[in-house]
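Next up: just one chain, as structure tokens, the form predicted alone.
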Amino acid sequence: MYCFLRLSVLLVGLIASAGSYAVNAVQPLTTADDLGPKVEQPIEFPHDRHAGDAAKGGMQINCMYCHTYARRSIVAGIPPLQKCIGCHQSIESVRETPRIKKLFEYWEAKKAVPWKKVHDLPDFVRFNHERHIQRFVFAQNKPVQEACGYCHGDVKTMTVARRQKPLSMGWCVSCHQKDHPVDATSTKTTHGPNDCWQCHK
């Protein structure tokens, strides 16, 4: 009887754990439209307006103007609210639009905008933005939007960003196996590292 009771408690615990895991499970990599899951943001940030082509009403702002840390850090970073306000306090023409009003509500409340991650990798994966930006933008002289777009898709055509690429281990490895020029002037090529410890903690 005691053994049966212990087994019952164990089974109930396993079922509860499985149910809890299912509720908190990671979003699927693909969706019906073959893009990553739609992430609802506190403000629908219009990437197309900020980074988009001038012919389509965009301001062609360099990705690294807002994602400042990409060139010198593991993470690309989200711009502090102060950077947004620095521009928008001088642009009266959009001051009364719902997005900008909400932006100023956060500013006046002295609260950061609680942006949600779109390109979220598991904790055991270490991706270094700096190494990729230094190699592809600064050494190879590729346009910033092209280099960033390889992993993030054509963000300048989006409002709220959505994951466009699988960002799976196989996808990353396939890129590391390609021949990439060492720099813009060289015909020499190299591959990305294939040691597990380069990308995994």
Second form
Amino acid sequence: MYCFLRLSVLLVGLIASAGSYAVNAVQPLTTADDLGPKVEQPIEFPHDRHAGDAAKGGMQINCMYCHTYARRSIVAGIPPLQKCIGCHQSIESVRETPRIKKLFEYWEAKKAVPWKKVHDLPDFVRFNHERHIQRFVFAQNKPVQEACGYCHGDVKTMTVARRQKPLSMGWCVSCHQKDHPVDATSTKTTHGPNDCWQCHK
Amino acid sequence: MSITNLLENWSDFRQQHPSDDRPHREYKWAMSIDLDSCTGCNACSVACYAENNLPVVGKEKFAHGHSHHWIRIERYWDNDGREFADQGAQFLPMLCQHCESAPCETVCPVGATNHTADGLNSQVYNRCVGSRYCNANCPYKVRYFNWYNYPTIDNVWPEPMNQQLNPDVTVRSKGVMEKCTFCVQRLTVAKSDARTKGRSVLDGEVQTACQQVCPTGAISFGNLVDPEAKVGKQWMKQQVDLNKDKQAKDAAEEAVKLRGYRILEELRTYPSVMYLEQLRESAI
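And the form predicted in complex with its partner chain, for comparison with the form predicted alone?
And the full complex, kicking off with our chain again.
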């Protein structure tokens, strides 16, 4: 009887552990399926045309020309409509294309373009764009597109941006745990801050 | 924070005793409250409600002890056998003492409350499962539990009141513990601004909400590591040592005028809040 009990306990334990193993199996952090949802934007903004390589017909505009707040604020913000118009009022060649026509409709109606959020973090997370840009672009002299791409993926090849990375806590930590050089010339390394209150609020 | 990090650097997150071999490197946030200046006006408490999205629970729930005042004014009446107290009430603002060796941290079953590198006692709402063990172990009774779903079911912030919620602070849901954070949302902003400028936070650059509104300036807050900080000078002047559980004041003769003390210091919690004894006599 006891033997039977012991065996059954063992069996239950085995099944339970096998079950939990399946649940805990490590998911690969970035897979092709790990993309975020497709976001319908009011204007299908072609990132590839603006920021893409010249060889592929892009204008190679710096990310921070439009997303200007990223380097000096916690949030990257949305570029104001003036920014678009500032260039496009003197680009006659595309003025009559459907997307630019739509853009100027917003401008004439004095309304902001209702862009949708693509990279949306939960409310309990604090992510500081400024610190990341200051560190990677200004202290370590990394190319802007590479630094932004750590979290946003290769935006210069996309039209409407789509979330490329999981933006989960484990994914953030996978980078914060690594040792990185302090600046471009130094041999000293350090890792990102790792106490809970740095990001959780 | 991953579990590997938590286990590998256990000693950084769970300090048993403050020690000289692992000092605070850049920041150690601390406070001092001058009870002689405190008039018990409750402005600090109101400011805390506004800053930290604290729900106003109403009379009934307050009577059940379900209130959420992260900083509260405790009143003490020294009647001394008479019908009315000679000096009126004495006031003591009580908030999380951010103990260096916090009793709440050691008992949390899920590691939701930790010690940060800046000497703060952190509470991570996402990780909290609501065992309330920390509250039971806190000698100051400054941890508050969300018994109700205030933002939704209780609707504490109906339209358009929700517009006044601070976006830098989470609105806590039912079943989590919460407490004073020393306005960590302000500290984080000040720290990252300072780091972009390539220096540490200067004294006076960051204020807690309670400090900011105190009409008599009874509360001072700052970085104890910074030799220029007002709070550090106050601690020094009162000969209060963060890492000791007995201060010079305890041994001092009558002639030595030391006012600084920390509450329930003998429990070896090593609090980060120093109180300055009341001197003024006879308010009435």
